[in-house]
Each structure stands twice: as C-alpha cells, then as structure tokens.
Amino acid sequence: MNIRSDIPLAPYTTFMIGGPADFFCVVSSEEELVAMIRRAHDGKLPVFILGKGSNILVADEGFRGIVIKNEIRGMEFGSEDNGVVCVTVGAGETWDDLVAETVRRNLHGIENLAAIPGTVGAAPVQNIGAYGVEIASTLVSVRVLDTTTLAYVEFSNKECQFAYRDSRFKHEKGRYVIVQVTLRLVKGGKTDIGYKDLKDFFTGKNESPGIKEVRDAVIGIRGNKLPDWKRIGTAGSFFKNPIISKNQFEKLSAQYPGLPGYPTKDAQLIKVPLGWILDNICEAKGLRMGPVGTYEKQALVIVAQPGSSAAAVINFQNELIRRVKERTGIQVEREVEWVG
C-alpha cells in the first residue's frame, strides 16, 4: 500500500472543495483495510473512510489524520430461488454500476435509485432513497470491519437500524467500515411508480413500465432537475426533508396554501419537501451569495463555483437554515457530512 502525505481532498469530492489530508491511501482488500486501521491506531491518527466523495463537504483546513479510500470491489449474483436473487457487492463498487447491472439482468428492487452518485458501501450509511424507494427495502445484510476489535462482523437489515436517511452507522460514527453489501432482488418484479414525479412521467404513456423503463425515466428526471456533478461543484440535496407533527403541518398549510405533505409510518408525523419551502416560502431558488448558491432548478441543492471554499458553503447553509426557521419554525438538518 502506498501511503501519501499532504494530499488535497478537493479532487476526491463532487463539491471540488477541501484542504489536504495529512495522510492518504487506497485499500482494495479486507486485509489491507485491517492493516491501515491498525497503523492508524498505532499512530493515534483519526481516520476517515472515503468512497466517491459525493455526500461530503471537506473543511478548507483539510483533515488531520488518514483518509482511506475504500476500493474493495466485486459483484456476485447468487442462483435464482423462486424468483429471488441475492447479489453481494464490494463496498468500493460504483452504486449506479450496480443498478445498471441489476436492470440488465431484469432484477427488480433498486431501479428507482438509479444515477445516485457514490459507492455501494456508502449507500447503507445514508439509507439512500429516491422516488419512493430506500436501500433498506432490499438490503439483506452488510459485512463490516469493527475498528475497535479489528474483526469482521455481519449485520442484518434489522441490526442496521434504518430510518429516513439514517442508520446505526451514523450513530456509531467511525466504528464500522462497510466492506460488502448483500441485496435481495426479484426477477422481473413489479416496478414502483407511485412517487409523484414517476407517476406523472408515465401517465398517458405506460402505466405498467418495465425495470429498464423506470431506470431510464429516473435518469431523465434527475438530469432535468439536478446539476451535473461532473461539471458543477455540488453534493446533491444538501438538507434532509423535515418530518414535522401533523398539527404543525396543518398550521403551516393554512399559512402557506399548497404546501405538500407526505404521510409517514407514524400517522402523527408528516414529511414535507424542503425544496418547496425554500422555493415558495423562502424565495431561495437560484439565490446566490458570492460563489455559492442554490441550483436554479432545485432549491434543495447547493452548488459552488470553481474556487469556492467550505467556509462560503457553510455561510450560505446558515442563511438558508435561518430563513426556514424564521418563516416556518422548522429546524432543518444537513444531509451532507462535514469532514474536518
């Protein structure tokens, strides 16, 4: 393994922002990962595990420790059993490469999660979700390295403690490194187009689309309303959609007619789209403060011009948080992870 020092992290993130890591290395096997974690322990160095850098904002000062880029790969499809196929995938694989391969094999389950940038290993941490589907709905188990014992263990779906954009890996931050994910998919299963954007897309066209059609639709919809992260500095949706009480939602709906709300498993809680609030209540779509602003097509997305700083992004974030709190009483929570 080649351990390098003083490596700028900006090129390893989709925001294209961030100072240097004291040390940086790439691991491609479980053995290499254990060796690097052991070396970090010996040197009393903080560790950050890096995937594609698509959901992080790195401090301008960088990271005082070792950044380990996880490139443990592999994609193994099991035998079909009553229409069910399990696929085990290395954490370093690109998420959308996995989605594309499952669609090619006509395996239903994650086609709604197409075009999400990032690695397979990052997906359970965030419990990624889009267009009415979360990875939690298909995940069987994850294999992780427990960095406190340097032993590999396996967690079931239930043990991952999934919630909206949440999992145990966020609450035990830094303890576990995901190296492998196993998903349960269904051969030719029924697609889910209940989410509004997909429903609108297929209305009057094909109300029983196949898996490939759904993936293609998702890619098109995302492309029309989200920036191209390969050209524009961004980490996609910067904040979580807030979940508020039914009573608070009813009061806000009376104050701001047209405010959308979506039921949750708890009948007393409603999820509201923060993008709508930022656009229609906070006048924040296309808002700019220097080199940082919201994307002109989606206020939930923060974009940064080349040469922007993490400090500028945080200042802009704070302005959006202030506007939402002032006008709705809602305290929003950042989805993007801070690294520094």
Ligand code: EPU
The other form holds:
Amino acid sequence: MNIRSDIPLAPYTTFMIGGPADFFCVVSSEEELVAMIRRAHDGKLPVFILGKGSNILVADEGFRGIVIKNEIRGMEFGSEDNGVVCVTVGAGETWDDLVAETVRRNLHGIENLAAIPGTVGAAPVQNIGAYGVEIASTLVSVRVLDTTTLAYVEFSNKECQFAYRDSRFKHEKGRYVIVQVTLRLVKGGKTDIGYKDLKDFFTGKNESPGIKEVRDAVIGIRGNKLPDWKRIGTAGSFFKNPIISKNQFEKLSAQYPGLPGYPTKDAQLIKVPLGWILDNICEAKGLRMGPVGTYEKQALVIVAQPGSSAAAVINFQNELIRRVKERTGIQVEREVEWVG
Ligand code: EPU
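Having seen the form predicted on its own, the form predicted together with this ligand:
Below, the chain from earlier opens the complete complex, with every other chain and molecule after it.
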C-alpha cells in the first residue's frame, strides 16, 4: 500500500473541486483496509473513505488526514432459487456496472437505478433512490469494518435503518466502512414503472416493458434531465427533498397551486420536490452566481465550473437556502456530503 502525501482531491470528485489530502492511499482488500485504519489510529489521523467522489464537496483547504480510496472489488452471483438470485459485490465496484450486469442476466430489482454515478459501497450510505426505487428495496445485508473494534461484521437490511436518503451510516459517521453489499434480485421479475417520468415514457408505447427496456428508458430520461457529470462539475441533487407536515403542505399548496406532494409511510408527512419549489417559487432554475448555478433543466442540481471553488458553491447554496426559507418557511437539508 503506497501512501502518498499532499494529493489534490478535485480530480477524485465529480464536482472537480477541492484542495489536497495530507495523505492518500488505495486499498483493494479487507486486509489492506484494516491495516490502513490501524495505522491511521496509531498516527491519530482523521480518515475519509472515498469511492468515486460523486456525492461529496471537498473544502478548498482540503482534508487534514488520510483519504482511503476503497477499491475492494468482486461480483458474485449465487445460484437461482425459486427465481431469486442473490449477488454479493465488493464496495469498490462501479454501481452502474453492477446494474448493467444484473440487467444482462435478466435480473430485476435495480434497473431503475441505472446510470447513477458512484460505487456500490457508497450506495447504501445515502440509500440511493431514483424512479420510485431505493437500494433498500433489494438489499439483504452489508459487510462492514467496524473501525472502533477493527472487526468485520454484517448488518441486515433492518439494521441499516434505511429511510429516504438516509441510513445508520450517516448517523454513526466514520464508524463503519462498507466492504461488501448483498442484493436480492428476481429473475425476469415484473418491472416498476409507476414513477411519473417512466409512466409518461411508456404510456401508449409499451405498458409492460422488460428489465432492459426500463434501464434504457431511465438512461434516456436521466440523459435529458441531468448534466453529464463527466464534463460538468456536479454532484447531482444538491439538497434532499423536504418532508413537511400535511398541514404545512396544505397551506403551501393553497399559496402555490400545482405544488406536487408525495405521501410517505407516515400519513401526516408529505415529501415535496424541492426542484419544483426552486423552479416555480424561488426563480432559481438556471440561476447563476459566478462559476456556480443550478442546472437549466433541473433546479435541484447544482453545477459548477471545474476548478472553481467550494467557497463559491457554499455561497450559492446559502442563497438557495435563504430563498426557500423566506418564501416557504422550509429549512432545506444538504444531500451532498461536505469533506473538510
Ligand atoms: N421539477 C420542476 N422543476 C425543476 C426540477 C423538478 O418543476 O427544475 C418538478 C418535476 O417536474 C417533478 C418534480 O419536481 O414534478 C420532481 O422532479 P424529478 O422527477 O426530476 O425528481 P427530483 O425529486 O428532483 C429525485 C432524486 C434524484 C432522482 C430523481 C428521479 C432526490 C434528492 N433526488 O429528484 O436523484 O434521479 O428523483 O427519481 O431525491 C441525486 O440524488 O443526485 C438524484 C439525481
């Protein structure tokens, strides 16, 4: 394991922003990971575990500690049992490669999550979700390193405490490093096209599309709505969609007719699309402040010129937070993780 020092982090993030890490290394096995965590503890160094850097914003000052890039690989499909196939995947695999492989094998479960940038290991942390599906709906278990005991343990789906864009890994930040994820998929299973964009896409064309057709549709829809992170600095949705009380929702929708609201498990709570609010209430779609702005086709997505600064992104973030608070009373929460 080669530990390098003073490594710029911007090239390791999709925002393409951020200063250097004091130390940086890549691990590709469980043994290497635990050895590196032990060394960091000995040197009293803060640790940040990096995947593909697609949901982080790194401070201009960089990170005073060691960044460990998790490249633990492997993808193992179990045998089929009553139409069910489990797949166990190393955290360092690319999420979309996994989706492509499951679709190739005609396995249903994560085709709606196609084209999401990032690694398999990062996916459960924020319970990635798109087009009506979350990773929580197929996840059986995760294998993690507990950095306080230096032992590897497994958590069941329930133990991960999944919620909208949330899991225990966000609350017990830094304690666990995910090294492996096991998902349960269904051979030839029925696809889920209830989400508005997918329904619109298939209506009148094909009412019961197959797994591959749904993946292709998702890739097309994302391509039309979201910026190409390979060319434009972004980390996708910058904030979470707010979950507000039914009462507040009713007041807001009286004031702003057309405000969409999605029911949650708790009948008293409604999820509202912040993209709609930024666009229709805050005049913030395509808004720019210097090198940073919202994407012209999706106001929830912040885009920045590669090599601009985290300070400029935070400045812009604060302006959006201020506008939403002033016009709706909603306090928004960032989805993207701050590293610094
Ligand atoms: N809308 C607008 N204007 C906008 C943006 C959205 O009016 O500028 C409206 C849309 O017309 C729609 C509603 O707001 O009625 C929701 O928009 P969309 O379907 O695009 O989804 P979203 O809530 O903005 C979430 C996820 C995305 C995911 C999509 C599709 C979060 C924080 N974001 O966005 O995830 O791809 O749903 O399922 O939950 C990401 O996490 O980086 C991400 C892109």
